[in-house]
Amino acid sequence: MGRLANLIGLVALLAVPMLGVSDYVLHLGITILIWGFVYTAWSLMGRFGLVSLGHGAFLGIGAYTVTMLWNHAGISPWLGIPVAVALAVLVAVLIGYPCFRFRITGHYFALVTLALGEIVLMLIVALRDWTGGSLGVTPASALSADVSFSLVALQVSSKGVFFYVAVGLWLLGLWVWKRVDSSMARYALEAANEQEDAAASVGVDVTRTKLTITVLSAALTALGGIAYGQYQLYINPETVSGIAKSLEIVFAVIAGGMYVRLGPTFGAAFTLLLAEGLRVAFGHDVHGLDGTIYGLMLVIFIIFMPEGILGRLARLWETRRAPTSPRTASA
């Protein structure tokens, strides 16, 4: 029954561009899918107690590396993607290995990743002659009035086409989540999260296990940053790096539910629609309103609904489906 529901949902999703919906609706769908993929990548670490406040660094590395190679060296994104992912993996190893080797965990690990995100943002701004600084940069366009798709530049003007690209990326994130969830690494990570010494005593290589999931999360996040840059055809430090973007990731995952496979995607839809609603209602008259509301809601979710919206709904559904014991029934 579950597989049939998943298949029906996937078919309905793939049919969206064929229903004649507006470009605005497709844009919202593409954005939700891309950020749902990024949030899923973050939750691979977050649900095991590895709270990163610097995933904006990996987003920025992915988006800017591909764009800079294309703009300044004419290197196709097809070659830029593995370079960007490899660079993100290298940074993840350089940060993660010493942290896990010397047991820098909890809020100390969060602070280290926070510093990483800010370092990448400042580096992007400092290299303004290459990156455009705080003004951002636009990938050299290979599109024109006569050319709506460029395979070499990985650029497409049709939102319907990119919608399917986003669906494929999103499905990749869900597949990786499922693979991790069904592997022995999951139990090793849960054990290490609860008690490192006990996990190590039964043969778990804590450093290697944590580093592996960190590298995987960083690589997928960089891939999400690349997809975002290729879709928007414009990036700037505030949209793909820095503490603000990192905290936005954390809030969305917590709001949706980091322990449920579709929780991060639900969080992406929730935060995006919230932002769009605030934009329509208040425009840009109240500066920082969305950030303030995000912060307040994050506190509320952490205190009253730590499992997130979808996590709470899943728990309520399981409670209703649970068979009633004879003792409870007779009472």
Second form
Amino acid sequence: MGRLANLIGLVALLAVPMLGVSDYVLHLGITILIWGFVYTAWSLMGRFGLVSLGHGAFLGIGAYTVTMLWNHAGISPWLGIPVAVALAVLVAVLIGYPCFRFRITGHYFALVTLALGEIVLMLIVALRDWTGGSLGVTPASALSADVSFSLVALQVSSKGVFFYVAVGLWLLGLWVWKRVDSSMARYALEAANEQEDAAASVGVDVTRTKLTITVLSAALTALGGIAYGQYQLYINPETVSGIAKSLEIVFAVIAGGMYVRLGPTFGAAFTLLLAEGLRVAFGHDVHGLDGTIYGLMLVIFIIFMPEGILGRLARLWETRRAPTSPRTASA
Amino acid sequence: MIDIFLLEAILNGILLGGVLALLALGLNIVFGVIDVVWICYAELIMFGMYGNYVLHKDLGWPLLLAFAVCVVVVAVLGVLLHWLVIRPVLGGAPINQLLVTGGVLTFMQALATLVFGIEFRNLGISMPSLELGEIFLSQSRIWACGVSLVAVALLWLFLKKTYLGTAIRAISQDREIMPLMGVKPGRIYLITSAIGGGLAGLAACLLVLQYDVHPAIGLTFGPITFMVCVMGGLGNLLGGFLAAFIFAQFIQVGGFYFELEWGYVFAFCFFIAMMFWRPQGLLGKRA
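Having seen the form predicted alone, could you now give me the structure of the form predicted together with its partner chain?
To see the whole picture, the full complex is given below, headed by that same chain.
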């Protein structure tokens, strides 16, 4: 039954661009899917207690590497993407290995990753001769009035086409989540999150398992950053790195729920629609209203509903179906 | 012969170190006693800066009165933060305590944007620079550094010499045993939050003399404050003090040779390297 529902949902999703919906709706859809993908990537780590406040670093590395290679060396994103992902993986290993080796967890892990996020932000600003600094940068356009699609530059002006790219990425994220969920690594990570020494004593290679999930999360996040850059065709340090962006990821995931597979995506939809709704209701002029509400909600969520909206719904559903089952939901 | 400008950068670094030490102090005592990182600490300072602006610039209060009121107001904010936000999650997963203050960060930053807009504001007070031969030092920085040294000394005396200070130190050493000895942790936590908030308010008064205030100002010196605390060994007041001066030198001297952002990049890289070398902090003991 679950499989059929998934299939119907997917078909409905794929049909969206063919229904003649406006570009605005497509834009919302694409944004939700890309960020849903990034948030899913973050949650791969976050759900095992590896709370990173520096995922902006990987977004920034992804987006800026590809754009810089294309703008300054004329290297196609086809080559730039593997380079950027490799760079993100390298950084993840450089930070992750010593962290996990020396048992840096909890607050300390969050603060080390926060430093990483700030380093990338500062580097982008400091290298302003190449990156354009805080003003941001536009990938050199391969599009024009006649050319609506460039395979070499991976640029496309049609939102409908990009929608499918975003769906593909998002499905990739969900697939990785499922693979992790059904692997031995999941049990190892859950054990390590509960009791690191105990897990190590029964033969779990804690450092290695944590590093694997971190590398996976970093690589996918970099991909998300690249997708965002190629879609918006404009990036700046604030939108793809730094503490504010990193906190935004954490907030959306907490709102949606990081322990269920669709939770992060739900968080993406929820936060984006909230921001858009407020913008429509109050106009452009009221700056800061969405943040005020976000912040308050984040506090309320953590205090009263730490498993997130979708997590709570899934648990209610589970308990209704199997009132005796003590396990919480893991969709 | 040492370059006169390098010397100036080093002296400025020492003064900046004093300011950073004060910034780290409040965060550190809160962490040491309650075991919670206030991610929104820099936003408390931002509120204090706006408070000074409103009282002195808009309402025309004398500067020193505005300072005193702001310290008290931010101390109350610290207590409210603990009472309303931290206390409900004290029993939960430790990381939630950090994240919940992340929510407060977003809230305060956005609220400031809503109320004050995104313009940069300043008190319009400019203190003359102090001239030592060819070296120019900012007088407001000298004040800030001096006040922060006095504050550190007073806090140290309070913790060592008073009954309440002893109770605070005892709680920070063992949260389970002390309640059995008749110390009420809830009350100690509130007092500590008030001290932490008060120190943030004091920092706000000193910073508002040097920097323009805007809603995102917390993001510019928040991260560095956390780094200073962690590098000193979270909760270790003396370590944080030392780390502040090391960090400040990285920023000033790095910024002298390259650009200011590079100074920060070096400082953060140094922080990450230190985390691996001494994860327990500069002066911490290995658990």
